[in-house]
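Take a look at this single chain in structure tokens; it is the form predicted on its own.
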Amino acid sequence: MDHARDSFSFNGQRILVTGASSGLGRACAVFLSGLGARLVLSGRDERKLEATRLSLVGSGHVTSVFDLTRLEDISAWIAGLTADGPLSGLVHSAGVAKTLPVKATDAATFRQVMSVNTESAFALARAFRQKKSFLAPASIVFIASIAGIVGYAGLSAYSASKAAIIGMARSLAMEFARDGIRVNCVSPGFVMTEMTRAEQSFLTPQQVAALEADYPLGFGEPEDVASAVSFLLSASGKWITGSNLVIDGGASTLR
């Protein structure tokens, strides 16, 4: 019984969120620490990261306000956060969805979704792999979508930038390997989140229910995720590389 309760425990590993203001972020970040992580949570708003530090459990937690568009210095950024010990899991949520259909979907509008969902995540892996920044054995999560595997109407731009980031780990999986760094994505479906409750109120309860029809076990919860993360980060997960944990309660079965 330790044995598999110490495959689920973190015991003070220092483990990076991205987008850990809110949303998935955060739900992972709280579960984390509730396993026994440190986390270093990283999003634009202070005020918003301050307040998903206060939620967590245990102690040792730090926040680092970070725009992700700055590509070009996220090694750097990821070498000031590493000064003072390693990282031992990233979580990278952090992302942009913009629902448009193509013909209001100009080229600088796809270039931003990319960069921001797609780029990002090339460069905080490359710059996780750096010397000194990581300690072995490690893990990369990131959050996809089932939008990257299935279709929606005026979602061209976000499915192709999701789509890569699960091809993209594919390749990071097997050149990272050698180094003892495991890379994963997990593709939620609709998930509960403050932001998706708010987008609700816009809807008849009519709609709300032809949306949830396509769930087969309805719509998930932000820990549903948070959980599945938790367990490709863990010593659990040690022989998992290289997957897409779909996490959608059933829906892309009827696509």
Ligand SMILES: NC(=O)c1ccc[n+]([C@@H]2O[C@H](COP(=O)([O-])OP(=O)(O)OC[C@H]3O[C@@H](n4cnc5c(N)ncnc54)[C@H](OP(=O)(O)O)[C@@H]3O)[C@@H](O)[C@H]2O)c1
The other form holds:
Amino acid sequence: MDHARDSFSFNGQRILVTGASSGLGRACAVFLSGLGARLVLSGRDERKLEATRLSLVGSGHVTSVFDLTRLEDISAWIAGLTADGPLSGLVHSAGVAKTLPVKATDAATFRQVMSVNTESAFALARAFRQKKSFLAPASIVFIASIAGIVGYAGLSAYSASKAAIIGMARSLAMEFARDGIRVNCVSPGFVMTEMTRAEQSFLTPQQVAALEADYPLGFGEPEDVASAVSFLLSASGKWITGSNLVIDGGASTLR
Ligand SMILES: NC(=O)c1ccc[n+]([C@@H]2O[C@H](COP(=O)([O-])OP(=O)(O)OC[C@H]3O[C@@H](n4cnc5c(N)ncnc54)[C@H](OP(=O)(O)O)[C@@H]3O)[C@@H](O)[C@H]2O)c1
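Please show me the structure of the same protein in the form predicted together with the named molecule, now that we have looked at it in the form predicted on its own.
Below is the entire complex, every chain and molecule, led by the chain shown above.
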């Protein structure tokens, strides 16, 4: 029984969560703190990061403001963060969604989505693996999306960014296994957060109802994603790497 409980416990392990100022990242941080992790919370908005920090269980949590479009600086940033102690886990939840028809998606928009969602994921994984930055056994979880495996009109750039993360995680998993670092993705369906609230504001109530009808179990909650992320980060997931766990109330199966 103790073994079962211990395999879900983080017992002071340091975990970096990007996108921790909002939505799924904030929910992951809160959930992980309840399991004993010490969090490094990252995002761009200091005030919102501090609000997350104040909502965590336990002590020793810190915030670090960083804009992930500064791809060239990610390595030095992670080296600086880990000077105080190595990381056992990374949750990359920072991301942007742009619902735009193809004709309104210019090259700069496409690149911006790829930069925040995907290129930063690669740079973070690369930096995490630097000597002294991680403590094995370690685990990385990228928040992808069912848009990476199912088509949605208006989401071409976003879908590309998420499909790329899913493919990248498989190869990173192969390359990092020898270092004792597992790499996995979760692919959530629709969960109400600031991101989806903004997207939903463009829809009529009828369109929202039609979207929800695609979800046999209804829309998800941030904690549904946080618990799956925690499982993949924890010792309970120690034989899982290169996977993509779909968390979508059955939406992608229905399609
Ligand atoms: N909600 C859903 O239904 C859903 C479904 C599938 C996948 N996802 C994915 O889940 C992840 C989290 O989404 P969410 O719903 O929690 O969205 P959210 O509430 O809008 O949060 C997005 C987070 O990303 C951070 N971020 C954005 N651009 C950044 C940048 N350039 N540098 C650093 N941080 C940046 C934001 O930080 P600041 O606010 O501090 O700038 C914020 O913390 C995203 O990758 C999203 O694609 C969400």
